[in-house]
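Starting off, we have a lone chain in the form predicted alone, written out as structure tokens.
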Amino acid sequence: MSTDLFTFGEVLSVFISTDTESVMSAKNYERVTAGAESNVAVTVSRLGLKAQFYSRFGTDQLGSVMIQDIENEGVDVSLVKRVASFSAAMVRNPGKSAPVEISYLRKGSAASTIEPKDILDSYISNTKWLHTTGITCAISKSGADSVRHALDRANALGVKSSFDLNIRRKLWSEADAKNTLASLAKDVELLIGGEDEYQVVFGDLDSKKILAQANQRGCKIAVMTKGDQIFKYSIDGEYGELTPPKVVAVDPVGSGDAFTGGSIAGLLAGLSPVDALEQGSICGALVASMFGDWTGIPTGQLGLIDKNLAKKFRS
């Protein structure tokens, strides 16, 4: 089966406190499924394209329910493997009136055992786009090797790819992140990262210089985000800025992945890079305006959000 997007990485069952703003005092929790790469796959699927996701899950019930959640969003999960380990989880507060505080339960998880031989050439050659992130690199050495392998094979097979720096400081140090990610942030169609993440990986504070350097390293579209503030980009050496839609932020977690998924879908649909990034910013804003990683992701057709919705946000 040919797909529009193939991606892989770790998925977590996220337990969010519902009765208080602190895990320290909470008694009740809501469980949702989330993960950077699966969030992108769900966004692409919601926008009417075919997304395929791979990971290793434990043989536990959390693994089963997460696979079902992703499949319910129209994402192809036929490639996933079940292994004798546990499925990862995260515990956090809702972040409505206090900063989000996260506790991970993921070291040694099933997904951390992903290895290069899991990512077959056929998975990549049968898709139009490969998406990877630095999070998979952070969870284990074999995860990092798998990302490197996938990006190398995509280049060899002529498949467009994207890489999201996505530094998770609870998983590794900035020094370790730079050592690994600096060699991966090259030769992709789309490179995405926060301003602070670019600074860590490229070792510079000048945004224009960093983005120009990314272009010189073979990243056709380099995007530097900064939450809900103006984001910067450079496309084949042409620098520009875009102001994302202003919304009342309810839960920013997952908005960056919606931005990435919306941008990729737009590019696959034939939008210009700038228009694709604008579509991505609308998707990100919608997710930030609602509670949950997937709740606000818009639906669409053939990779494009509804025209009336786009018009509303542009105005």
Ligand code: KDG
Second form
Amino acid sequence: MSTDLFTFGEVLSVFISTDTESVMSAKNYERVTAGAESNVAVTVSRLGLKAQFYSRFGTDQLGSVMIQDIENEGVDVSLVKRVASFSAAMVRNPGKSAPVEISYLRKGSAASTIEPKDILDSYISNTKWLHTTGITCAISKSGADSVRHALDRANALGVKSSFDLNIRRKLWSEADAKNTLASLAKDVELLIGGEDEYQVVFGDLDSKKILAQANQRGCKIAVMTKGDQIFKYSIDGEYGELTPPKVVAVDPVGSGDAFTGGSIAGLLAGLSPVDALEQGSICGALVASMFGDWTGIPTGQLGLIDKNLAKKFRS
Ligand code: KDG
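Next up, the form predicted together with the named molecule, please; the one we just looked at was the form predicted alone.
Let us now look at the entire complex, which starts with that chain.
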């Protein structure tokens, strides 16, 4: 079966305190499955396309439940491996009346052992789009090598790809992130990152200059986001800005991945790059308006959200 999207990375069991805003005093937690790449796979699947996800999971129950959750979203998980290690987790407060604070339990996890030979050419040649992120680069050297390998193979095989800078400062220093990510932010159909992440990787503060540089490095569509504020993009040297739909933000975690997934699905469906980014911004806003990484992801068909939903949010 050929797929529309192939992506890989670490999945986390996210434990969110439900009784208080501080993990220091919480007694009760809700567990949800999340992770940047699997969030993108779920978004693409909800929008009616075929997404395939790869990772290494531990042989633990959390590994089993996370695989099941992703599969329940219609994502093909048939390639995943189970290894003698543990599956990663994250602990956080809900962030309703206090800033979100997170801590990871992931160093040395099953997914951090992902290596380039895991990513077979057949996974890439079988898909229309490869998506990767800087998080996989941060979790281990073999993770970074795998991302580099996958992006190189996608280019060699003529498969479109995207890269989300996704710098996680709890996982590595800005200097290390820049060192690794600067050489990966090139030759992709879609480069995504927050303004601060682009500044770290490109070593400049001038957004227009950075985005133009990204295009010159072979990133056809370069998008610079800034939370719920106006985002900037440059497509083949053409600079533009878009205002995301206004929603009451309940939980912004995961909205960036919905933005990415919605944009990729739109591009795969044949939308113009600007219309695809607009669809992505609607998906991102909907996720931010609800609690959890997946709750607000809209459904759709053939990669497109419902026309009425799009009309409601169109700027
Ligand atoms: O983008 C949302 C993700 O950050 C979240 O689901 C957890 O992937 C995650 C990470 O590594 O921080």
